[in-house]
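Only one chain comes next, encoded as structure tokens, the form predicted on its own.
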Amino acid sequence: MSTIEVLRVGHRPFRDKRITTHVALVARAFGASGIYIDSKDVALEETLSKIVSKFGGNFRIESGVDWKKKFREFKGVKIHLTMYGESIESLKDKLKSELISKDSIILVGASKVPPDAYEISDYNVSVTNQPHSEVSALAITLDRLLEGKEFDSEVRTGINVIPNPRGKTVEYIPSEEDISRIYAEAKLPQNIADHSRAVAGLATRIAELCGANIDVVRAASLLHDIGRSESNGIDHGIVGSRILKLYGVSERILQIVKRHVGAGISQDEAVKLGLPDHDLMPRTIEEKIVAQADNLFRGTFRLKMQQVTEIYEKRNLHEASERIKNLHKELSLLAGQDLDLITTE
């Protein structure tokens, strides 16, 4: 499916504010890329950003557009929504089947919309005939040329809603910007987040191979060393999942920076080294990519598989060698090559 984005027509800046608001919201939500505004309104650009900004995503908001001329210059599908088109449900069909290989923007009047949109217009759609708002248009609009698929379980940077049949949930992944405000307020040193900087590059391209969350795992691969602001021993990720909790990060990072030494501690293994009594493990694929994509690594230099096992067998670790070759053979195989061979160019 190609993009889709949304012109707003007939803002006034002083009166729509909340409609228009609504609007973008539905846009953003219902699977658009972006918005233009007609009218400049930079407290309302200012009011989407910061939701984009806490909810995550890639959502652009631009006002004071040239609303005919960007409608006229557009290249794909134009699509204005009015009650005097045609129906919907009589044209979603052979809309969908073009937005398949063409950008569409969709036309959102706010007053009365001047009679070029319909002769601009390559379809002017109805949802009823009948007078309702703009808002609820839009919404059964991008949902029919959707087919559901904005509904689909995204969790991306930002605070995410977790489906929950009672209470709330909701989970934060930090964006970077906000993980360098953590790594600053930290004091990480800055050989470590060059480090994690580099972990990060070669855990998202293993993310993407193996269809593993990618927000997920940049996230938590970029913050797997922030414990070594405190420590720079073997329970550096119990003091880094310790911090990372108080700024409140969604419990699958904690997970993974908590899981990401070596390739696992068992939980034997940990009262040994005197770690508190868990199961330090890696479990899940995110948890599993991160560790691996630090065990390729020191500093910002890129290792060799057989070159990190030397070390470790060097150092008389023969166990914890052969989980980290155990858990690079599973990860080669879901990448579908070996880890060895993946760059991040």
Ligand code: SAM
Contents of the next structure:
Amino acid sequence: MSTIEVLRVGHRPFRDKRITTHVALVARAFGASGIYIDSKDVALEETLSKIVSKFGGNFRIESGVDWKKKFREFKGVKIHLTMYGESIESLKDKLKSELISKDSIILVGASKVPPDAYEISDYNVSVTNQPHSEVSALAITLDRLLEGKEFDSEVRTGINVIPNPRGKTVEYIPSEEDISRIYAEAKLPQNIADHSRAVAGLATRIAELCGANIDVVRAASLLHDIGRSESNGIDHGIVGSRILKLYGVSERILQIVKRHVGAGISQDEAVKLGLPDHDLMPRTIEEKIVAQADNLFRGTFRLKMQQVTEIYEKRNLHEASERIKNLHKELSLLAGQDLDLITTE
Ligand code: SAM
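Having looked at the form predicted on its own, could you now put up the form predicted in complex with this ligand?
Zooming out: every chain and molecule, the one shown earlier first.
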């Protein structure tokens, strides 16, 4: 997929911090993959990095960049936003068709933009021929080029805002960095961490094929056995969800962790096993994927479904064996191929 980056020219650290922050926030929120800023501004980089790590995504920030070199040597479509250019309305269809296969960079000014910008760019683009602001010009340009795709509510690692007509609802999907910290704080044994990473590799691939939420599946499968830091019993899913609740992890992930054991635990079984008096059956597609990807691994060793069910049969766990077969069938249908044939590198 092609990317759009933003190049900020003429940034004056002593007076433009706030507006350049806004340019970067608009770039990130409206679909660009990163921003380059000409003057070195460590404080600005820190502010932006904090926002990105809190709200997630891989937005790239680099200040102290030789803008002319960057712009000249950029391999892709070079766009300069200026009130003196051709209208975005007349250029947008041409630009959109170029951007299907090419990366692009959008230059916006702060102070007066040197004439070289007009010469190096492929397109000098205006958003009306009136003077206004780099923030509005960038927002409208990205919206026209991405045709509103920025509104698709994408779940990322970090804090996700869930639309709410009144008040604030957020959910936290831990990033891989956060998960390493949780492993360390829980003193999770290395073999469990290795197993979790193996499960995550398969689970995310299945999630891709099934159109499930990849970030949720990745985080949940990396965390599904965190409860084993305290208990290796059948209650380790419940213990795990309790640990993760303390970190404020999303309820969706807590449920996946709780319901990953076997292919779920029925209410009767839960009572017999001394677990809380309700069933722990995986219900959402993400819950089912993590449970089944986990079933298909013994440590880091991949098993075929039949090998898994044979283990259950030998222990007289006929109901559980049947559930594993059904889950396998259901997910294989959704993925468009038998899960046993899905490989991960
Ligand atoms: N005074 C500066 C100059 O003459 O180059 C421009 C300052 S303006 C506040 C900052 C930036 O906003 C410009 O460099 C341009 O990128 C963007 N901008 C402002 N009005 C624009 C418009 N009508 N169309 C496109 N970009 C615009």
